[in-house]
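For reference, the chain that follows is the form predicted on its own, supplied as structure tokens.
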Amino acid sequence: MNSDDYHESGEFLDLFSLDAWQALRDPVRAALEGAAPQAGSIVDLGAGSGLSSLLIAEVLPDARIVAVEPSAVQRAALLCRLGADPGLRERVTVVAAGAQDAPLPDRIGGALAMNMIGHLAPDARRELWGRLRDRLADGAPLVVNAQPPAVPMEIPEAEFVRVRVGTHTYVGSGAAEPDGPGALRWRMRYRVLDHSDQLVREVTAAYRWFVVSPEAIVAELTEAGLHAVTGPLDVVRAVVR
């Protein structure tokens, strides 16, 4: 992931992720079963503003967490969240790096890679599976999700979220087009509307996303020596065979 991907749009992402993470809570909680915090830290790859790290901390109250996030604006939100909670501040270490080059502990009690795997090209994905496989404690899960579409295609602009804050309404929309083999170019639009739905401000952003289906993730993980199964909302859980 390029650390500038969210330079313009990062202020909106936590707000727009709340409902999605509410839906993901139960599938991710179930997939974290078998985590081994006594064996090592839980690694949260692409931790963003910290919603995933909060869930790990809730599910595994004794776990140390390594939150890996390359985007400075996302790390700022994450550190604000940690700063307000002394308990989390003791447990979560924030690493400014991408998933593919982050320094990882020699032994980890589990790993989460939610809503981020499309930032990695296929070769980088496969390299990551190998790095995690070599570090996962016995029975500890790797949890990753696939996001549609599974193949490159034209996607007309559509609104995906609308959230009211005070007298403003924040609206997120996006469109995509194929961008080379196995990839999309997403073009996102974030608007702030006033109480009468007049435009106050608009921010646009674009980034490349490598499409991958849950079936392809399972196949890659199997090739890497893990046993993987797909659960609700295309959340894949894998353990070392």
Ligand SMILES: C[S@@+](CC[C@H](N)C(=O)[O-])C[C@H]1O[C@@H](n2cnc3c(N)ncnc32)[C@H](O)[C@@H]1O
The other form holds:
Amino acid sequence: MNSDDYHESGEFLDLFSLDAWQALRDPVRAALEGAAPQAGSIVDLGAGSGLSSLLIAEVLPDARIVAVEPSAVQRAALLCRLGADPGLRERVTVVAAGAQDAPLPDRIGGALAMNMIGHLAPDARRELWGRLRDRLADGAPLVVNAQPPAVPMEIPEAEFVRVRVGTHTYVGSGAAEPDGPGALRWRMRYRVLDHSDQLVREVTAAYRWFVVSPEAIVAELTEAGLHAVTGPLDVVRAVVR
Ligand SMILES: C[S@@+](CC[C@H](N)C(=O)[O-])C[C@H]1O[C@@H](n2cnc3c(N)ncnc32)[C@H](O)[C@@H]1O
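Starting from the form predicted on its own, produce the coordinates for the form predicted in complex with this ligand.
Every component of the complex follows; first up is the chain already shown.
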């Protein structure tokens, strides 16, 4: 297995995330309230192709951003987004690492961990809360979302996104099965269909995902010394108590 979970799917992920980010925009914007860009950079953990970094840059026009992303394919999409925009290129630093290994600035003005927390095993997740707690400036938020399901379960294959590009339609679907305590194995299928819905290409990818509910995230963050509240779309906002 490739160690980059997004080696195959990285080609499609930005496209497939556009609608989700339309919905997440307002909850994340609201959760970023209190960010302190003057105190330190905003850290975007698992930044992917940069849709999250783009929103941070828009909401906090004076912020510097550290975008932490372990996948080379995703970083290629991210750098492509940054390279085309001189302002972003000036403000966003890309770090090739996982959230658990990334060197973080001593002081940070906020942190985002969107659509990625299931990549971390529970121990790594708790360790991350501690590292962020030690660095977050006064009142600066950590913003993290939980994605269903909250318990390991069998999920039959279902289509979750369909996007038209030129004469092709890109279709994303996925199924999951329990994969040990607290984890799932997602099996994703990405299909490219032509104008008459004939299959042009099919790519599959599988990765392990540690399930966690918003309530469990709030409990862990509380234990780590943060005050955490769940908002719309299971976006959790936490600040150091
Ligand atoms: C579904 S994407 C989300 C990307 C972006 N945050 C967004 O919401 O559009 C998940 C991202 O997490 C990254 N990732 C995987 N393992 C990670 C880890 N251990 N630490 C940080 N990011 C990780 C993947 O490479 C991928 O880019």
